[in-house]
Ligand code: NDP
Amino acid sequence: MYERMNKVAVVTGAANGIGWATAQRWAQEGYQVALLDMSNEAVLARANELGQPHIGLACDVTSESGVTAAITAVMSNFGRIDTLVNNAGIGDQTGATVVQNVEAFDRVLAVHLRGTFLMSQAVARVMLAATPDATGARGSMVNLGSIASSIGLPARNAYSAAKAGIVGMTRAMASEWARAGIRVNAVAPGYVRTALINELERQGALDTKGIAHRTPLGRMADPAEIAEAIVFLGSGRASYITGAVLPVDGGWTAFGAPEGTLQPVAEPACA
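Structure for this chain only, please, in the form predicted in complex with this ligand.
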């Protein structure tokens, strides 16, 4: 293993998609993983799948008392937290801006922004009180941005605001905690084949074939490909990286020419 065996990773939204792939990847790195998610049943099933010593905890990241209780439980189980992945997220409402609903807008902001703030705050309290290692490091955090952090997706108002806000928070927290040995970075995935995307597709809100054609690499990402980038940024291998936003988008945001300049995509890669 690259790092010590007793390190602890906390992953929110860990029962599905990118969070589940990330929990598995941290476990492969030798970390003890605390999987947090809304559904107690789902998160316990995932923790069981990973086996000992990993734990599953029900936690709604928008609830301050829920976050406090979850972090207290992680500490009483493991006694330390080395890395946090703020992954929990929900998709935006679909439909034109003029018919969008403000409660749904608020909920998207709450899960992504309030959730990332509350979890980071609770975990930072633990990390700041910890003894730094020989290099001065106390821990790391990785937040989930999106291509929506930096480019315009029509009608995705709350989601775009939330994901741009997460990038802002990443930079603010990275700057605040760098001298204390806590690194904070973000990954900005493109389209990833998860339940969130499947649901948008089911609602007719996403043209998956069109996405494959617009993506220079010609396909959506697998959740494991995002997990790989998250674990790199969270691990000691990224010891001099903080405040960064790493696009993991198959070239989506790098590409600015007319779509026709890309070679056609082979049909099976559109899935």
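Having seen the form predicted in complex with this ligand, could you give me the form predicted on its own?
The next block holds one chain only.
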């Protein structure tokens, strides 16, 4: 039998983007990783890419029974959960508020907000039943907020509401579980250079140069940079941090002056 490592991380939305970068980063930290995603084929491929003892599980985070089954499978494989990353999410519908579809609105809230709630609830039951370590810690959770948690993005009603709700839920759960030894924090990314962003750029549907100009650091984030913040908050290195929301946005939410006050974005050097 493969010798198990000491700690276990569960990552939702783990087949691509920030979730995949985070799963890789936890594996580098020596954690056993349970990768969860809607796509069974994709998440199994990612788990195989990481190799043993990591596992991939298909999971619809909006389904209570699906979440229960996934966490049961994680416990069957590893016997413990030390950290949860609630990363699963979908894009918002486009178009003016007056023509938006309520079913699409509900779907965005279900994946982001209901999904975070159901996963946190199921994992908390495991953590609360666990024996605390020598410091009294039982585990940690990191939720994915966004710059949309705190600023206005025109027409992105469902996404903004969901991400603001995640921040509120993060603070509520952190306060509830702090003395039980469970820390709950959130990261709030800005624009991240994912495959979806690359495709939108290719289609001309996203002004990536405008985004880079508006961002004080002058570029989008790489998914690995968001993963670094997630793993820090989820690890023992952040042992005295709970209920916090960490912006990882290149200075986007800190910047309040006219865009013209920023220096031009430097063009990348030619190879």
